[in-house]
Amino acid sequence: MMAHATFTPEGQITESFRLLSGHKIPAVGLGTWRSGSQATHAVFTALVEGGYRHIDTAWEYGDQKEVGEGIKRAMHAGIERRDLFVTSKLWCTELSPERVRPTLQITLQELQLEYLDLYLIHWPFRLSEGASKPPKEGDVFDFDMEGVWREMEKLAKDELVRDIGVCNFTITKLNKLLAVAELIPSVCQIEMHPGWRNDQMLQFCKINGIHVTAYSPLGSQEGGRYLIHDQTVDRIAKKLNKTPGQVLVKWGLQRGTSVIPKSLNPERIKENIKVFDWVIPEQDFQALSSITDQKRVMDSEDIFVNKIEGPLRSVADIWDQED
């Protein structure tokens, strides 16, 4: 559910979703995937310009340490950790009980923090140490889930980590988590957009209490489908006076989902954020909500699929045949 608004010393107005544990999340943050190098820039621009305070990274993408680097000189530009929101995600080629503590221990010294936010299982599949892509015969298992959850509840218990939580999960793997959990997921990270609504998952989370943070909001460049260039987006873009990537974050608010459009674009960045002070009005939202091409951009074929082999030999199987 949505908390209050309040606003960041830079005047910007930002809100938040009241997490089952109490905890707030920050509507909009930032993603990292991919960014690098230029992580840190991005990562302070979004903190110290954009009044961003949640920011949201991966061990797998790498670019942990400039993570690390950008909310440092956020911090020594007077920005309060308390203030902040920091995800990272447990990697499937850790996805074993006795791997989560000492994989997260790595993540806290490149981002040169104490404790995390939020800590996610990225995917649900064990991946080989080196696997190859595509996989070959052997590279991917089934995990562990309750052994890894125990494990995750624990680093909680710990307060090494404020919540715990899923990405790219299904109904299916979320019941069997559900059933097992003592320590019920504080949130699940799936790709939504206008061009892949997910609506029963969405429907499942809020049912049990889950929030959902919608990541690629903007659709994906590199996935082929860029919804900054959809016609109706375009047009209610321009209806509004705003710009396609505001009105793509905004439709995933107003869905009551969190949002981490990813940008190393300075006035993109800040640009993403400005979307607390209006609203798509119901008929736009309706259209947008009912763009008729619904797919995936991230379907991760080329990590897990092995046409011949599998255990997983199609991108149906990732998602247990419920797109």
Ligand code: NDP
Given for the second form:
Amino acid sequence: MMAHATFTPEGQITESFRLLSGHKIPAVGLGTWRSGSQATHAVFTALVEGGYRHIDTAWEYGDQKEVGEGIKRAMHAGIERRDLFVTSKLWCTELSPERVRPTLQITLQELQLEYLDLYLIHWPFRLSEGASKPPKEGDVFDFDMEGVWREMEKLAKDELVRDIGVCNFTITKLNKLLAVAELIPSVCQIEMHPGWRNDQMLQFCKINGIHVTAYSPLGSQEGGRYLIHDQTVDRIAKKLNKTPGQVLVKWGLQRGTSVIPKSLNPERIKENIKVFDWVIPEQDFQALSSITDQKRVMDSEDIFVNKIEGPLRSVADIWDQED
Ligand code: NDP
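So that was the form predicted on its own. Now I'd like the form predicted together with the ligand, please.
First the chain shown before, then all remaining chains and molecules of the complex.
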């Protein structure tokens, strides 16, 4: 899937990818996890000063009202809703067919929007209301994939969401979904950065026409694998006269994925999207793609694994033993 270059009204070059539905997803979006009350300012800065048109949020982040306020202020400043791409996600406690539509309605209300551009299943497991961390017996369940997906499809047919997709699926789960889907998921959002390339998943999605959005593209921070200080990244950034953040974002774009770095810092927000008028040369791209010690940051053991009671007894169980 090729990226298409265009210009924003401010004359800034920008890129997007074409989804199976025909809609376009802007190549760089602002992540908003752990943004809290500062999300309003971050979103406004990104949209009005940074030239972003893509915002990623989720009900579970607890910041949809703040994100919505930032979008509203940006629209008052002249940005048009039809030029924006807003993503949110259906959380695990709501992962049953009858909860899909009411939960989307809450999300739309919180965001003060009439439709979403993309609605994603956040994780492929259902959690009980008030599930503890780590989960106790009876907190984690399989979910009714076909039933939930039918409801997601109805949201798209009713134009409450323009595209639907999934996060944190494995190849096994995507195959299961593809076998029952009338509407193929447009997007799979999953962790990807040079410290966790996730090549097999990317390949599978490409073959099936599913666009990939790379989350935690900088390796995340708290408890993550912050790649900003990685030696290879730093060396290539210096050589190209770019920042490590820009190199990490660009690496994702050159792999054909959209990328959603999170920042609350106005300078870093603006820096992370200045990635469209240069390329990482092949040799450096290969060096970034050869970083050893591949390890996912977001293994989510604390949310889903109960070693004794199951049903997921290990991180490998979450990921269907595919890693
Ligand atoms: P990122 O990989 O985007 O890293 C964010 C961290 O990097 C922050 O601490 C930020 O600090 C810092 N940072 C940002 N830009 C720069 C820069 N240019 N130079 C140095 N440091 C920088 O982490 P996330 O885990 O937040 O992932 C991004 C987004 O992906 C999330 O916010 C969320 O929207 C989505 N996501 C989705 C998941 C899912 O299950 N679907 C799971 C995880 C994430 P500061 O704010 O101070 O700049």
